[in-house]
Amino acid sequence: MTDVVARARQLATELLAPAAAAVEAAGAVPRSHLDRLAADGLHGLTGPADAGGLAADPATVTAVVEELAAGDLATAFVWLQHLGAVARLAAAGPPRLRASFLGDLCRGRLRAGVALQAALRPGPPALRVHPDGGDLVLDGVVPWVTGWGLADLLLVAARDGDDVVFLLADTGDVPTLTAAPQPMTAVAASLTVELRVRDHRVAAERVVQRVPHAELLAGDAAGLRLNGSLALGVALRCTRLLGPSPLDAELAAVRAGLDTAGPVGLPAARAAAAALAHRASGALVAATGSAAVRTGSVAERTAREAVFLLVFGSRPAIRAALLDRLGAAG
């Protein structure tokens, strides 16, 4: 599917990168950006062909994420949430729910976000769900929800005893959902919020999947690959701006490491990607010179984004590997 990767590169070059500084200054990814991604079929990248999706293979998906992140990380970050919701609904959703939503999600007529961390992390859950009549009732806090105000639906993960329930909830201005902006030093235009949920009711027919929490934790490492493409995208931006350098070969090697690592090796491979983005952004700052300390410059924004990616989607094993690479391991 090299054509869709080429389309993503063109979008990043002609639309996302030139507007990235203005998007950050405005504080919100514009809907027009997402409309353009949808028009090029990218909202259905992970969706099945019978629902209007592209049914892209994993290598194509990671390459598209990388190209979009190279253009504008905030837009790519918002879009990636939608992609995750489409992928889970396509893979695990019951036929009735797929028929109701998957086609519109793949074509971009509906947009989705995700609220997963509060239920998937180890330890006591921050978001719980319990049945009440024909509904499920959600209570708790989700620390990070991206694209708030841009999504029509939210793929929510909540704990019910030893299980995690994934369900599709409507978004909107309702008293049961309270969003507080997260003051972030990078990708602030992604509209990431802390979401407080109190007695929020969702119809039981909106359940996508129920999975034992222990099973999700055991398979967590296998899902780490895709987020690594965000770091690769930031590194790719740096290499293109810097011109030919040894960083080109390093980028190819780190990409290959992510592609070939198994579950055991993925945390170290993810750490390598984040560390490369951080170092490449430093090289871009040095090459840019004093202009790099001006707020809004490409080098300044890229350096902040690289710092963000040192902690985004992290795990203890990734953190340990990063500290080792950065010379701070105990």
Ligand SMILES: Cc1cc2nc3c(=O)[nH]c(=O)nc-3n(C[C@H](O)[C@H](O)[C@H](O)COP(=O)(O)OP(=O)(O)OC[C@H]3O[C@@H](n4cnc5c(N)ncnc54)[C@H](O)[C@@H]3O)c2cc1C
Given for the second form:
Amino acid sequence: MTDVVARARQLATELLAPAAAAVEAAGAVPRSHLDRLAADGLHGLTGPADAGGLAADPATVTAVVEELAAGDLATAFVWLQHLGAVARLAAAGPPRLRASFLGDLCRGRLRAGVALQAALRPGPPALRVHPDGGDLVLDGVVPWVTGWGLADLLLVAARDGDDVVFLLADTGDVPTLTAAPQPMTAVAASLTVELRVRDHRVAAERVVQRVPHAELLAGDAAGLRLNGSLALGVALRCTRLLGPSPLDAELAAVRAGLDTAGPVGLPAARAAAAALAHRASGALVAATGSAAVRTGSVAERTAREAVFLLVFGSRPAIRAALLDRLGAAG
Ligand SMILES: Cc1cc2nc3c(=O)[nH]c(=O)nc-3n(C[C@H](O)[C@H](O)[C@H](O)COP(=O)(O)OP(=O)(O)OC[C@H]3O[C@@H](n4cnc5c(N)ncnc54)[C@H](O)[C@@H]3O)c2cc1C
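Can you give me the structure for the form predicted in complex with the named molecule, which would complement the form predicted alone we have just seen?
Entire complex below, previous chain first.
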């Protein structure tokens, strides 16, 4: 185990897990949790070393996500959005934008969320952008934005004709952005909102990247690995609470399946991870007994989180594989 994975495990065990029920009851991931992640360098986990990042390899990144998710899924979920923004800015941002923001993002002095799916998913976009003078103007509705109120910056994807434009927008209380909380049965502390965007102007120098939508869709399957670690983390939490059982070997096999699957195999591997978390959370409920029905118990929170992971970050092929595993394929 690398040092950073060991630090993540310690942080999850000593801070995140003991506080998780209180965090959910309070309805918001505390900034102090994110500060602790930043102090351990985790906001720069995927960032380049020359910007203060840890430049961690994929195996380390997935292991850290799994450990943090095992501790507290809401905190891990908010932090994971930040990682996504750092990764795209580092990989594709123009030098000036990288120089302005990457160092502070890697050190956790600035935090980012993402608003991507409204423009990336197939079909008509829910968020569009058009140029106007030196600005780009955003209009539409982003159904899910996590970490609202915690993030200083938002990596936004918006459609301009056949292209997707990625922009680094400021967040904040402005009349052109209206956030409505999403009422949720799991990860409610992740401060996830529906964001209505009306004539919101972003300076053209904040463009990170412009990519044909068709190119992004063609490459989508290759990027499905990381969210699978959220389900692995929930399953890991269950195995630790249950004690030694055959689920330990299943978890190792499902993790190996995710690690070795190529783009074609990833939807099935993601379905296997989500199904395992769901089943393991059922085992935790059964092992806990009636106390698992009490709101605030770790078993009932874990079961709700496992249900959320049956749908989060899904794709048609993941859904089909999951329905098959759950015995409901058409
Ligand atoms: C609690 C919660 C928080 C979320 N937070 C965020 C967030 O912070 N930022 C954010 O951008 N999204 C966020 N999402 C959205 C998420 O990333 C997925 O879009 C969503 O889980 C899939 O939902 P859906 O099945 O309703 O499909 P939709 O997103 O409505 O997509 C429609 C269809 O297109 C497929 N699809 C979606 N994206 C792609 C793609 N890139 N390539 C190919 N097919 C695709 C879906 O599988 C689905 O079949 C959040 C979702 C939830 C539930």
